[in-house]
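Only one chain is given next, in structure tokens, and it is the form predicted on its own.
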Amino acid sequence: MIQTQTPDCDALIVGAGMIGSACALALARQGLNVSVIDRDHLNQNAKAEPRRVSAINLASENILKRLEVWDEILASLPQTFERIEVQDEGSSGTISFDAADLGLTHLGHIISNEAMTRALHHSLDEKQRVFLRFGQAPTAIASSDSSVTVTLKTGEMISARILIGADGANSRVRELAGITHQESSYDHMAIVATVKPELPHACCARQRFLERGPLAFLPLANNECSIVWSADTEKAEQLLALEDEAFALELAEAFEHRLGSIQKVSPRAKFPLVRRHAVNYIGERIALIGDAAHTVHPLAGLGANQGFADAATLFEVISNASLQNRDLASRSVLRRYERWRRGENALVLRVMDGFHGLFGTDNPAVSRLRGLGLNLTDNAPLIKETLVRYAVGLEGDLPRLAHMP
């Protein structure tokens, strides 16, 4: 431990992505003052092919409306789902999902990841209480009593009151805050495009649990679709190595022509699937959220969901720290946060991986009961509502920036 003078400002984050944007600016708006820094340089991925999205649940949505960044995301088209369909290659188990039968307009927004940064970004050049760096990132983290110390690759030191590590999966601040971490491959690679199929998506989520891995079509704007297919190594890589016809033509038939025919694709990228939880999501003035604290298998789409939610939690135990003059970043306060969210995340990667393991096996006995279980259920309202009310984010022990208004 080392001791510091006062420090530069009350909350470092490092990470400038969705996730560690909407924490800054969620602790602005509290009158805190916070820096950002983030390594990359601004707008570096800014209009990258294939399109990154992501499928926002209500509760994240109501974030961002708190947040006072939700018109200028939906400037930027976002297209709602208003209907989830999964169906299982192996039996003939399908299950749906609809927003009427919850009296509900939508269950979600597809969003790009751009899109919702860029606003995020132009709220907090707003704030006076908020200075934003790109191109810099942390080489050595000090702990003290009253602050933390980090220091650049440049050699400049900022001190602050409490650090935020919002820099992604592999975290540079876990890392220098020796931070274990437990991790494990799927041994799968998710292969993304941007496609545009014959027929109509009908603001339809579509997922297709394949032998090999499973397929979604989220639905865009323009009636365009963003594929994730997540295959194992050998079936990704003969995939990626097809010409762009070929490629249409497997993904159309893999998906049983249920949009017909794929008449156009982006350019494709791959991301290997790592499953990622910290052991800690705390140390000595610090703080994960996001793809620092965890990553999952993307078959259901709530990475992004999980990281908001770290980041109103975060806000949460922090502004309630402050409004009683507490020590903002003190162990018991940080404990709060961690204690809410790390068993919250340890549940959503524990069923995620559960999907994963029954939906990976071709044993005919296994895709029997696989496709049993997904008819009983469909035709079991109760279980159906429950099920899907915890996947938009209408349930569970949310913070208070992702209740319904």
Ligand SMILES: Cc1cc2nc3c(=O)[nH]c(=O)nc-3n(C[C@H](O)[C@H](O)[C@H](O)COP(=O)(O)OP(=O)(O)OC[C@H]3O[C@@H](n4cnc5c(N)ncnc54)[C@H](O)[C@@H]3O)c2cc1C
Second form
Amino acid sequence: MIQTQTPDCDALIVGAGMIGSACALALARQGLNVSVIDRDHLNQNAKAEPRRVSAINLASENILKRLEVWDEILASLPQTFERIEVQDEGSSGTISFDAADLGLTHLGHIISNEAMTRALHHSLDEKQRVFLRFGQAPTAIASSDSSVTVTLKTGEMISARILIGADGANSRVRELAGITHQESSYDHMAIVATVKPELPHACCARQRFLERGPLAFLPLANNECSIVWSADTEKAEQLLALEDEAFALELAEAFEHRLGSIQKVSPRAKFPLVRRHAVNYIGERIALIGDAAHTVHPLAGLGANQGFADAATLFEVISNASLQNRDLASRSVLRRYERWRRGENALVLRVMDGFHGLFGTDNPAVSRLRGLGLNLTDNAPLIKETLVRYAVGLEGDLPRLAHMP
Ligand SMILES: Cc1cc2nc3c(=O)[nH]c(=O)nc-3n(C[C@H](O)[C@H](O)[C@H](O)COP(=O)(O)OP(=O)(O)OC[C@H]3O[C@@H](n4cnc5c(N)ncnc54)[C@H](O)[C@@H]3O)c2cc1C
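Could you drop in the structure for the form predicted in complex with this ligand? We only have the form predicted on its own so far.
Expanding to the full complex; the earlier chain stays at the top.
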């Protein structure tokens, strides 16, 4: 234990990705002094292909609007989606959701991760209470009654009232704080690419469950689509080894030519898919958010949305404590955050496990039941509405920043 009387800042955030940056901005706007460090350098992958994008739901949109970065994000031309279609190859099952059925103009946006991070960094740069540094990583953490001190690779030390670990799936903060996590492979690899289909995507996010894993076509501007094709490792390696033309043919075939032929394919990237969940989200004066706390199969496009909700929730409990002149990182404050978010995220992980198991089998009886289930749900407006309201972030125990205006 070390004793530090006057911490260098109120909050130190490790990881300046989308989630850490959103949390930093929310805290700084509340008047707290925030330091953010990241091991990498600003937007070093800005021009990387394929573009990494996320389906951002209405709850995350509300958070980004309240942080006043939405206008800059809109300038990057994100694509709205007004409809979601899910189809199962192994049965005749289909289900679709329309924004209009909920009285909405859209169900979400497909946005480049880089555009979101850039907008958040621009806004952080303008804040006098924020110290943003790149090329820095922690090597040790020590907590006391009143502060937490992080030693950087350079030997420099930074103390803060709270340390927030937003440093992604292989979180060093999680490791240094001795927070254990459960980890298991989905035995799937996701292949991501930007493609240009022959037919208009019509602002629809499509997902087809194939025998060897789900394939999503997410609409982008200029009638391009970002595809996420998850498959067992053997199949994924085969797909990666194909020449562009052969890959385009196989992709169009796998998608039953629903968007016609595939006319252009960017370089492909692969992501091994691992399920992780931190056993605790908090330590002494420490909290984990985003992928540092949980990673989930991308089949429902929820990982970043869960992370934005973590950031907004942690901000809410910290700022409530701060406004009441209470210790912002006391055990009871951090426990409130953990209780609020761990349960919600555990539910998402369990539902995704269920989908993964249900759609990952070619057992004919299960396949028939699956098709029946999808078709029945498609014809049951109440169940359908409840499902989509959760998916787009209109329901659930959401933090204030995520509420609809
Ligand atoms: C194929 C695929 C598709 C996906 N699609 C969607 C989707 O459609 N919708 C959705 O909501 N989610 C989606 N996700 C999930 C989403 O991408 C993640 O949940 C999100 O990017 C997590 O953000 P983060 O800021 O928590 O972590 P990261 O983006 O990993 O950021 C972590 C930051 O910490 C930094 N860092 C790491 N280690 C250190 C260290 N030791 N010291 C200092 N800094 C460090 C890194 O440089 C990085 O800047 C998808 C994921 C995959 C794999």
